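We begin with a single chain expressed as structure tokens, specifically the form predicted on its own.
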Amino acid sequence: MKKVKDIYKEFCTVDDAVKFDFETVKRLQSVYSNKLKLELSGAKYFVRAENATLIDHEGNKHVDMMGAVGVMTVGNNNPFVWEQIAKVWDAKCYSMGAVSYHNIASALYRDLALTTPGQKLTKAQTAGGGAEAIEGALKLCKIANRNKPHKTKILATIGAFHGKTTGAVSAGGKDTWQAYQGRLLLDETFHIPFNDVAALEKELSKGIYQGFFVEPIQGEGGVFVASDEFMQKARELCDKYETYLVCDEIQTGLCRTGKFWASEWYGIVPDIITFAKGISGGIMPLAGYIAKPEVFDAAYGTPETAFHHTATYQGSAYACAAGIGALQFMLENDLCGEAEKKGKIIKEAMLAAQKKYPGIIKEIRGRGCLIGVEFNPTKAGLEDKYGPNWAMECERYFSTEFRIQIMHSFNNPKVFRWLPPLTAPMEDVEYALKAFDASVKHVYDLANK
């Protein structure tokens, strides 16, 4: 058998890749991928990750308070999740589950159903990422309404973020991500202001909407929490006007807010929940949606439509094993309780900093361990140096001086978000909060020179 190096001398094996130095990594990604994206985001090179600890190529420790934007709910490289994946390898399970009976996939579907509000959402479909989960939910709404010709549109909210694929970016409520792509599906989508009950009732009463897509908390939009009235009215009106209520829980689900699903805070049962991010511990690409059986069967319960939404990696054994492991770890380690406890500590420390350094922080929002800090505009005369608001400088100082991973929202750059692993040790959380206090003081001093 030929060696791959005899075929392509410069072929990179995994053995090669794990030994790459930073300059090699930087060169390869700059030449063969999106160089500018990495440069503009201030990307770092981490060579090791464990729970809330990241080690860069120079051996420096960084504290992870971002969790890859909410992915690392059970911590980076959770060993329990890896153990469950290894069991699939040991058993030599058939890895593909899209159009076959499959033990690992079927177990994940059942486990997900157990966690849903009232256990009333019982039909699941997996995907590779959050945007694909949204695409699946959009298609589910459309096909389930195929015999209702008056149902022609999707309702969503201004400021929403549902992903960057064609349908998902159309459902999103930010024209930044819709730019340069033509009309996409925008003619089929209408957006109302978030938390505007009157606008919600006005639109749904038209009876033309297949589904209403809403985030219980607009994460990318700036961590805006849906009001009880808005979500409860959404459930009532969706029932009245026969519109499916789709809760996008890609960022809010899986214990992040202190409930397993954030929609539980409102005492409602959605028709469809989309999930991703924390579902596999960040180890395997896994996402999807889970729906009430009557909704799912309305779409795919006929021979004509049964195959309308299949994909090669649906029900992948390794991804589903990661999902089962992550769910089991969340439940056995009460990560909902951890989210509430740590979220309360983080919020209290931020409120203290807001009071201590007046004029810097405008508002602190969120639930559990999904927290957004909105900063005030930069003092007149300092905008060119520090940007239009204090968020960027606070984030820069926080990250560079204390080596803490945090990120502002691209949809709303005056807000930066905390989404730490729910498993983060308290000493890491406390270190990050002291660093946050010092960072707010830093910008306060700049503003008051």
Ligand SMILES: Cc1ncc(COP(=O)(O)O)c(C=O)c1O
The other form holds:
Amino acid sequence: MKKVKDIYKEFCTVDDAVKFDFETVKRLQSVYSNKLKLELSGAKYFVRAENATLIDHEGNKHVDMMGAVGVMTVGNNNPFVWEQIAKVWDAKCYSMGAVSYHNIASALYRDLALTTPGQKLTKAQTAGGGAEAIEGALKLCKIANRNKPHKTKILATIGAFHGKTTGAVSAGGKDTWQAYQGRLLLDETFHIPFNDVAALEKELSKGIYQGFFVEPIQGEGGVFVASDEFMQKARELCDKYETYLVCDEIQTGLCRTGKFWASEWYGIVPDIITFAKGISGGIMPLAGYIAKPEVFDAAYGTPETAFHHTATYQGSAYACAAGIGALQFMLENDLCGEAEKKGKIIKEAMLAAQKKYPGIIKEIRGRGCLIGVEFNPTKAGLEDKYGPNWAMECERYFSTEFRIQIMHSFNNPKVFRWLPPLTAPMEDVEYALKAFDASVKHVYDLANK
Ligand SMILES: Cc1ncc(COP(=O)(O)O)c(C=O)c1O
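Instead of the form predicted on its own shown above, give the structure for the form predicted together with this ligand, please.
Below: every chain and molecule of the assembly, starting with the one above.
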């Protein structure tokens, strides 16, 4: 057998990669991938991760209060999830589950169905990421309505984020991500203001919508919680006008808000739920959608349509094992309870800082451990130095002085978001909250100098 280095001298093996120094990693990613993305986001280089602890290449500990934007629900590198993946390797299972019977994929579909509101959503298909799950849900709405020529459109909300593929940016309510791509699906997508019940009724009553896509909390948009009235009316009107209610729970689902699915806060059962992020513990790429069986079958229950949404890695065994492991861990360790308990502590401390240092924080929003802090505009005259609002300086101070991973919302940069692992030890949460207090004080002192 030839050695790969004899074929390509510069081929990097995994053995090489795990020993790379930072300079090598930086050079390779800059030359061979998206240099600017990493530079502009102030990316760090972490070499180890365990629960809410991240270790950088210089051996410094960072506390993770962002969990890769809500992915690390069960903590970084959750050992239980890894053990489940290893079992699939030990059994030498066939790894592909898209168009074959598969033990591991079948178990994940069953388990997911058990968790859904009222156990009414029972048919799922997996995907590789959130946006692909949204594409699947969009197609499901369209294909299920194929014999209803008056149903021509998708309804969504302004400020929504559903991912960055063609359909997902069209359903998303942020034109930044729709730029440079022609008309996308925009001619058949209409956006109403989030939480605007009158607009919802006006549009749905037209009877032309195949699906209404909504996040129970607009996460990327700046952590805006849907009102009870909006979600309950959405359910009622979607029933009345025969529109599928699609809850995008990619950020809010899987215990994040203190319920398994955030839809449960409203006492409603969506027709379709999309999921991603926490589903695989951040170890394998896994996402998907789950639907009521009659909705799923209306789309894929005929020989003509059964193959209309297949993808190579649907039902991938290792990803599904990670999914089963993460679900089991969430249920056995009451991560919904953890989200509520920790979220309450975090919010209370933030409210105290808001009161203690007046004029800096505008609002604290969210549910469970999906929390957004909206900052006020920077004091006049200091914008050039600190940006248009205090979020950036507070975030900079917080993350560099105290080494805490946090990130503002890309779609609404005056809001910075906390999405900690729900397993984060209390001492890490307390450390982050003390750092938060000190960071708001730092900004307050700048504003009052
Ligand atoms: C609500 C929501 N939908 C969809 C997505 C897209 O997911 P992905 O980045 O995995 O494509 C995200 C990602 O942040 C999200 O928060």
